[in-house]
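Only one chain comes next, encoded as structure tokens, the form predicted alone.
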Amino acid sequence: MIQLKSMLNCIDNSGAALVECVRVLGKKRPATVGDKIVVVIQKQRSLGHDLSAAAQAAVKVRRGDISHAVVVRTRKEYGRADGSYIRFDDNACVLINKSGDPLGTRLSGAVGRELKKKKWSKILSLAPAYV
């Protein structure tokens, strides 16, 4: 359950490490796996102390930027149609652009299977595993 002021880990290589939810798009309830949210980048990933021009170009977002994201893991357990319940260790998201494509080219960690049902196949193809 992701709502206003919820902090999430960003699991792609777009340059963001920690983001804060400022809006849940498309519904009046808290966001769950597969829902789209608006986030503010709170913390950037460190790339080392001396940044070359190539490393600076690889960073797609900066601290304070506003971006759209898709929730891929939540701490709050939720039920599935087969009767099982699933819960992850953290809240996590993937940053996307306005057309819905991920900003990063690599994901770290598993994502929820509900992304398949909600038509986020591009994120599923980048993920190393889905549970």
The other form holds:
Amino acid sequence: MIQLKSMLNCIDNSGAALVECVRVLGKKRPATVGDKIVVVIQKQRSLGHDLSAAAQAAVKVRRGDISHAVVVRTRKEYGRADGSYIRFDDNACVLINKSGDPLGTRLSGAVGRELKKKKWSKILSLAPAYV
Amino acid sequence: MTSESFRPLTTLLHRRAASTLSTTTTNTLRSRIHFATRPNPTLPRRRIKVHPPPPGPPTKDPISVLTAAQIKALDPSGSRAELFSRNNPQAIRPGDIVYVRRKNGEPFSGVLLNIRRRGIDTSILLRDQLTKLGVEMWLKVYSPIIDSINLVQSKEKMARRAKLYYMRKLKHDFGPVRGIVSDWVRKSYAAKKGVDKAGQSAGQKGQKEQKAKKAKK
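Structure of the form predicted in complex with its partner chain (previous: the form predicted alone):
Below is the whole assembly, all chains and molecules, this chain first.
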């Protein structure tokens, strides 16, 4: 249940570590796995003080940037059609651009299987595991 | 006659009794008492459907009867119910590691935190750690999607609680269950293979003996 002011972990390598949700897109209800949200980057992933030019270039977003994101894990349990419920230990998202492509190139951590149903196959293919 | 037919039966009887003088009419009246007059004879007769009574004797607790019927349909052998029965000493208890195989989809395993007993909706909460991230799943015990529920490792000492939500805290978190489960899966397959092999070899031995006997005869 991600809504305004919800903090999420950003699990890709786009440069963001912690983001805050400011808007849920497409529905008038809190967001769950597979929903698109608008986020503000609150914390940047610190890669070290002396960064090479290539590493600096790889960081796509900075603190204070506004970006779109897709929720991939929620701490609130959500149900599936077979009667099972699933719950993760944190809220997490993956930053995307306006056309729906992920900004990062790698993901860390498991994601929810609902991404397939909601047509986020690119994100699902990057994920190391899905539940 | 139409104006008369709209009046209640009793007044009709009284009027007929008053108007008649012979005794024969009383007999016909008596026989007539049993028939109700139709408000409008020109309209077709109404066929009022009388439904048969519901089958079976009336029960004080239809929900438990329904639950028993549903469980019987989904778990005819009773093995699933026995796995989580309170009376069974070999039952799965909170704190045990459980491996659930599903018909479609990947199997899920984890530490059992909670058994929610609600008749047909009885469900279990399994907690696992995938890629250093805790994942919990509620699974319906009687669901036809679930192929099998297996006890991988039971807790050494009985958990002193029925709901083990304290295991969400870092101090008590069991951690990933993958290693224990993969060992168990490997062992169970090996055991199954061993049994099959033993069965085969025993069968072959038996056939050889029979052949030898026949040859002797």
